[in-house]
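Single chain ahead, written as C-alpha cells, the form predicted alone.
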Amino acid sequence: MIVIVGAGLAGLACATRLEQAGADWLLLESSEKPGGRVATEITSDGYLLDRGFQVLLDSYPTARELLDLQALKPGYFCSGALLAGGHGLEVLLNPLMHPAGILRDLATRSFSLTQKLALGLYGAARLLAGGDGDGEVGHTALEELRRHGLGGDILEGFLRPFFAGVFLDNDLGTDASVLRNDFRKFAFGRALLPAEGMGAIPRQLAALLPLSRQRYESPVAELLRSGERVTGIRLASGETVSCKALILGTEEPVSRRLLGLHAGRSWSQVTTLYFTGVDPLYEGGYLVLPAGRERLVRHFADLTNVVPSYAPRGRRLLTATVLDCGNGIDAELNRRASQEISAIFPGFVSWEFLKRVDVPEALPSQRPGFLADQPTRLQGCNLWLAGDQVARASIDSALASGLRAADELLATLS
C-alpha cells in the first residue's frame, strides 16, 4: 500500500492521481478535516473567514485539471485594482482582461506616462517569454523591477503594495523568477472567490475520492525504516502502519522533524483583519492598495463585493493583510488597521472589528538561493516529499507537486 501523509492540496492532488491509476493507497491527515493552510472558518453568524486573504487564479493549469470551477459557485475580482495615492481613488484595469480600460489606465495620475510604458514593456515581455521555467533569477524582485524602471510612484503606489501581499514580503526579496511566473499568472488569470469559501477547494479534491482511504485526527509520529526503505509509519496513537511507498505532503517543518532534517528555511507570517460593517465602501470587486512602502495595512478588500455569501445577508466583511504587526497589543493593532483604512474611506468608522487571524508559518522564504534551501524530493528510495517544501509557494504548484510525486512514484512501480 501507498501512504499519503498529509491532506492539504499537494496530498490531494497525489491521492487523486494514485485513484485514477487504481494504486491501493492511504491518506493520512493530522487534522480533523483536508486543506491545510486552505481553510475557512464558518462563525456563528455566517461569516466565512479564510485561513488568511488567499484567492484561486482561474489561469492555474493544474487547478483547471483537477478542479470544477463552475461548482464552486465563484465569484471574481476585477482584473486590476483600486489604487489609493495621493491622488485620491483611480481604477487601474489589467488591459488584457478589461481591454476597454486602456485610456482609462492612461489617464492614471498615480504615476506618469513613462511609469506606464515601462510596465507595458515589461509585462509584454514576460508574456513573450512564456513560462519563466523552474529555475532561480539570482536577484530579487525589487532588482527586477527597479532595472526595467519600475520604481518610485509606480513601485510605492501599485507593484509594492500588490505582489508584497502575494509574497507576504514586503521588501521584495523574493527571487525574481516568482515575480515574473506570478506577473504571467495575474495577467492571464482571474482571481476567484469560491461561494462556500476557499476551504471548498479541498472539500471538492477530498469528495472525489473513496472516503474508506482517507483517515483524519491521525498525525505521524514516526517513520518505521530498514535500510534506505521506508517500511511504515507510527501514528501519535502508537497505531503502525505497513506501506511500499511513502509521500510526504506534510508542511516543511513536520517533514524536517519526520525526516530527522534541520530546521531549514525561514518562513513569512501573514496576519489578516476580518471587520464587518453596513454601508459599502466602494462599488465593484476590487482589491484596494493603499500607497507607501511602511503602511500597516499592506492591501484590503470587501469581499461580499465579490462573493455576497462570505457575510450574512444585511451585513458585509471586509480582509484587511498586515504583514508586520510588531508587538503591540490586539486593540492597539485594530485602531492602526481602522485609522488607515478610514482614512481612504472615511464611511469605515462605522464598521466593527470581527476577528484577527494569524498564520505564523503562511510561506516558506523564496529569496534567492531559495531553491538550494528546500530539501530534495526523493528521500531514499521509496520516499517522496510533495507541497511547497519542494516546489514554488502557490496552490498550483502545490496541486502539480502532488501529481509529479505520484507520476514519479508510479514510475518506479511498473
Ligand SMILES: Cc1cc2nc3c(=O)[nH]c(=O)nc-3n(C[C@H](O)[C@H](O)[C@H](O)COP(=O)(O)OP(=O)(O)OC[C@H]3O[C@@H](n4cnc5c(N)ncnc54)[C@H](O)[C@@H]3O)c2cc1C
Second form
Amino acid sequence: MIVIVGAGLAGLACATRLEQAGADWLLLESSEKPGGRVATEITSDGYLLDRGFQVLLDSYPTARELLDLQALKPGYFCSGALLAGGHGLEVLLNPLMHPAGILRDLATRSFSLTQKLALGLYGAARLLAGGDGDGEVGHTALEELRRHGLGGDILEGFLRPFFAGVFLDNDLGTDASVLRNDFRKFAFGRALLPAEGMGAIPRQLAALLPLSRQRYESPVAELLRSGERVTGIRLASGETVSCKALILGTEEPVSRRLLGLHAGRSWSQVTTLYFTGVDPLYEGGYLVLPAGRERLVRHFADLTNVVPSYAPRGRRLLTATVLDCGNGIDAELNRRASQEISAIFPGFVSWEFLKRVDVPEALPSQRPGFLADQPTRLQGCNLWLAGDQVARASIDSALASGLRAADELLATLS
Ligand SMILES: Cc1cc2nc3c(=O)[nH]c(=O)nc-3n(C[C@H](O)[C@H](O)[C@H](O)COP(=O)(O)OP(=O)(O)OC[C@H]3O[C@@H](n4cnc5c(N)ncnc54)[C@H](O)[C@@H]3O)c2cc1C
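Switch over from the form predicted alone to the form predicted in complex with the ligand, please.
Below: every chain and molecule of the assembly, starting with the one above.
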C-alpha cells in the first residue's frame, strides 16, 4: 500500500495518477474535506468566501490535463486590470487576449509611452522564451523589472499591485524566475473562478477517486521507520497504517516536523476582507489595482461581476487583499480598507463588512536561491514529497508536483 499524506491539490493529483496506474493507495487528510489551501466557505446566507483571493488560469497545463474546466462552470476575469492612480480609473487590457484594446492601452495616461514599450518588449521576450521561468537567476522580481525599464509609475501603478498580490510579497523580493513564469501564464491565459467557488476544484478531483481510499479527519502524527525506510504512519488517534512507500503532500513545516528536521523557509501571510453591497461599483470583471507602495489594500475585485453566484441574489461580494497587516484589530483594518476603496469608488460607503479571512501560512518564501522543481524523492528512502515544498507555489505547480512524485514512485517500484 502507498500512503499519501495530505489531500491538498498535490496529494489529490498524486492519488489520481496512482489510481490511473492501478496502484494500491490510501489518502490521509487531517481536515474534514479535500483542498488544503484551496477552499471555499459557504455562509448561511449564501456567500461563497474563498480562503483568500485565488484564481485558476486556463493556461495552466496540468490543470487542463486533470480538470474538466467547463464542468466548473467558470466565470472569467477580463485579462487586464482597472488602474486606480493619479489619472483616475483607467482600463489596461492584455493585448494578446483583447487585441482590440491596444489603442486604448496606448492612450492610458497612468504611465509613459516609453514604459508601455518596455512592457511590450518584456512581454515579447517572455513569450519567445523557451522555458516557463528560464533566464538569469539570483535576483528578485523587483530587480528584474527595474533592469527592464519597468520602474517608476508602471511599477507602482500596475506591476507592484498586481504581482505583489500574486506572490503575496509587497516588496517583490520573490525570485525573478517566478515573475517570468507567472507573467507568461497570465499573458497566455485567462483567470477564472468556478461558479461554486475555488473549493470546487479539489472537490472535482476527489469525486473522481474511490471514496474508500480517501480518509478525512485523519491527521498523521508520526512516521514509523526502520532505519532509513518508512514502514508506516501513526495517526493522532493512535491507529497505525503500514506502507511500502509514502508520499508527503503536506505543507513544508508539517513535512519537516514529521521528518524530524528543523524549521524550513519563512511563509507569507495574507488577509482577505469581504464586503457586501447592493449597487455595483464598476462594470466588468476587473481586478482593481490601487497605485502606490504604501496602500493597505493591495488589490480588490467585485467577484459578482465575474461569477454572480458568489453572492445571494440581489447582493454583491467584494474581496480585498491585504498584505503584512499582522493581527491588526478588525475595526481599524476595515475602516482603513473602506476608506481606501471609497476614495476610488465613493458608492462603497453604503457597503458593509462581511468577514475577515486570515491565512497565516499562505505561501512559502520564494526568494532568490529557492529552487523550483526539486527532486521529489528523499535520498535513500522510500519517501517522496509533493506540493510547494518541492515546486513553485501555485495551483498548477502543486498538481504537477503530485503527478511527478507519483510517476517517480511508480517508476522506482516497477
Ligand atoms: C491566499 C492564497 C492565494 C493564492 N492564490 C493563488 C492563485 O491565485 N493561483 C495559484 O495558482 N495559486 C495560488 N495560491 C497557491 C496555491 O493555492 C498553493 O500553492 C497550493 O494550493 C498548494 O497545494 P499543496 O497541495 O501543495 O498544499 P496544501 O493545499 O497546503 O495541502 C496540504 C494538505 O495537507 C494536509 N495536512 C497537513 N498536515 C497533515 C497531517 N499531519 N496529516 C494529514 N494531513 C495533513 C492539510 O490539511 C492540507 O489539506 C494561493 C495560496 C493562498 C494561500
